[in-house]
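This document starts with one chain, in the form predicted alone, laid out as structure tokens.
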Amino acid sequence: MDSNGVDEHQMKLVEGAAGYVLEDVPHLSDYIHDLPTYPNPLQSNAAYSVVRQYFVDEDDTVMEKIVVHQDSPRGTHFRRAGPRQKVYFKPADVRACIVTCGGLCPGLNTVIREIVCGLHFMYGVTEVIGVDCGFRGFYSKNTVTLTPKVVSDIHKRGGTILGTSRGGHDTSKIVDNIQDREINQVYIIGGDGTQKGASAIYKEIRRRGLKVAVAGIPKTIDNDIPVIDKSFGFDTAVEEAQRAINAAHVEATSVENGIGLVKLMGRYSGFIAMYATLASRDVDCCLIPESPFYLEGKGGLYEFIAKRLRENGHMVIVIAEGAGQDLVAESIEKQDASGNKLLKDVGLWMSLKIKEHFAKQGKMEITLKYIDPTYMIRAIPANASDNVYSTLLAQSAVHGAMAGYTGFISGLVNGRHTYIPLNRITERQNKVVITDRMWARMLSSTNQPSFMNPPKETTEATN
């Protein structure tokens, strides 16, 4: 419990008629009473003068699930993102900071740019700083001043101008630094591990009773964050993956019995591999972590490869980095600084196993080319679609923080921008559902077998 008798670990639930449930996000007024409010500066913003309705209604919410039956309850809702009529910060008093954590992803610089520009041009905030190299930068690195001029063209570059790192999270030191620097808005860009850190920062800030808004922007190139429609950078990753698949297809079709093997990102979720396969239509087999497969015997991968080579004379295989880890010998059980399991290079392992198998069989001579575009994909600038999406995510976060919301992430749910409690995106990972229509569409595209384990052979008892 905090000093006001409110359990900061308890989700704010608002129940209504017909099974309506609002999973609300925390607000500064939950633990700081009698906070003054101010008119939203957007009322006098020339750019917004053409907008018929400046502000989001306080009662506007967005459904988590839009497909329901006639008698289904209205279900879970989230607070709709957007500017409010009243804000809880004077623009002149705002001192904001931005930090990026975890791996690289297309669109990171766009999010940074639009937080800075959104604060400056929409709300008149002039003090924004960037934290160097992830969470540890709060207490071990210098900060950089961010202005619209500094960030004007960073969206055209890959990576993050602030630098990034994994781990280094020390809640007490981070919040001490936030207090010492008199920061009152914290924007944290990162994946589920990063947002767990953001949640710890929010709870410590709340425990100390500080007027500091904590806003998260979820980042994962793998698209494995739950609740939201998709993560920024995902469209760019799928588009760039096409280049590797096209190269593999050219290599495979240029020789007799050619195989192009492409490893794509997807530690626990195979969304990039699945969508890239669907978009390409040149892929013969897609292997992802959610769908186990086996190599030897009837119905196995080797048999399918031989069959496809006899039919077409070439083959393209796409494999997600987390697929088949149960098959890889001497699997590594160590973890990186973010707590992610360190995986063996399944692509390289698979290429060697395929070559060894066909060499041992001696019936078919193959030529296999292995392509790993992982770091090329995540290091490129965002495409047009992701640039727009990143802009809206950043602006939604700014609107939420200025309105006094905290301990939330901004995310797209059913096409509408919303504020989602931090715990909802850290409680599980989004995965490809192999009983879903999208996976069925992918199987229909490749005409690959499901690779379910073959039934055990049974023998009839003889009398």
Second form
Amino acid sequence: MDSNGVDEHQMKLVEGAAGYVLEDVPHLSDYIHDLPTYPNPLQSNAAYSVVRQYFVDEDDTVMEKIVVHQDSPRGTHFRRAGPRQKVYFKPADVRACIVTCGGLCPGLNTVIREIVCGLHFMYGVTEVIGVDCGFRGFYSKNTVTLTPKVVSDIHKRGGTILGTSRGGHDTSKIVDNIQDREINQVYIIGGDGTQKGASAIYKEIRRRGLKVAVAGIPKTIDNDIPVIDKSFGFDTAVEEAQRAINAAHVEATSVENGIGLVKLMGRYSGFIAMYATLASRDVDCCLIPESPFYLEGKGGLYEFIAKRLRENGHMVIVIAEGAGQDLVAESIEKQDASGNKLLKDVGLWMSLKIKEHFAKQGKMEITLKYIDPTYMIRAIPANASDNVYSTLLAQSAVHGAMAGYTGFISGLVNGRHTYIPLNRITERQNKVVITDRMWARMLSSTNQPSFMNPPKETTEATN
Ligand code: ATP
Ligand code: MG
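The structure above corresponds to the form predicted alone; please provide the structure of the form predicted together with adenosine-5'-triphosphate.
Next comes the full complex, this chain leading.
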């Protein structure tokens, strides 16, 4: 229990042949009692009646860990997402709102579109409003009315039609506004910070005893949200990153001792850099925040660059924006409006250091081209697979809120759509585990050193 008397986690130990823990999501009936449930309008829709088991059994769960030792317990499970036979809200009474916060990510507009269309076409909900420019839009901006017609082709555009912002989260003012506008379903699309905000809104709503469902759809291009298989927009980002890597490769192969350096997104998690490297096969070295590296001395980056240039005459390096932050010396600690640490531009720093090193050495003349495609990638529309994924996440969120679940996010776990408690995804970040097999696969594709053991004098020199 936290200070508001709200359960942080709803853990249930389910006894059975193979006992497991169900990390359940809250339900409005946990604190609002004696409310009727209504037949799901989908039941009377002939189109769905042909689908066997279209409705999800209340007791269906999804395992978090799919590979377990035969003797070990079955571990944590989450509630399976999907339409229920009964819904908690009478569709005619629903007044929903959608807000997007944090940085841009391909697929935001698809999620907005499918929440509006899902509510409208599956449940007959016609009152959906969009909050302008993030959390602060609840109390400082106007709202827009969202209809299937308004959102019909927005998935073909990048960005978010609602606008977004950082900072400006005032829980009490936001919940006052939700109450004033008689909103009873809140769909919150955003990253880790946004979902912390969603959690605060859920707790305040619960403290006030309001019949308002809060559903989060996690957005993070970096794929740094834990538990879920991947976040929407990630595939698109990896695909678009190929264009930058290709350009770097063309530049590097067109001159003698050419180096193409590409900086990709990934503040704390190097998934985009790792997958983009694996997809491309033109990358000689991938540097991510989770794997420390050093520049000078035996086994360092400079030595590796010189080796590759001697062997191949060119080289492509991919660096995630959060990599090597400990090495970037001349930095000023700054924060953005949401309190996130502003990182130093490691790409720019790295390109200067490499140029400086080889100029100083005088042995090898190099030509380095630095490409930072960050804003090009963030702003494009979702690709086909992310469009499908975003659509299903949005539909799951709608089914969950209509069924009366609250304080949850909709996310894919082991290929199945689930409802996950908000707290579960805000308490830690998803990171590349460099002792896991995926990083080993990446290393074998680039054949780069692990940069793990700097000589003692080098550590001192570069720190
Ligand atoms: P990304 O980092 O992927 O761009 P994000 O959702 O993490 O997305 P932030 O700018 O950190 O982006 O946060 C978005 C919104 O969430 C902001 O309006 C911010 O005020 C709010 N927020 C961030 N952290 C918290 C928190 N701990 N409690 C309440 N609100 C928060
Ligand atoms: Mg964030």
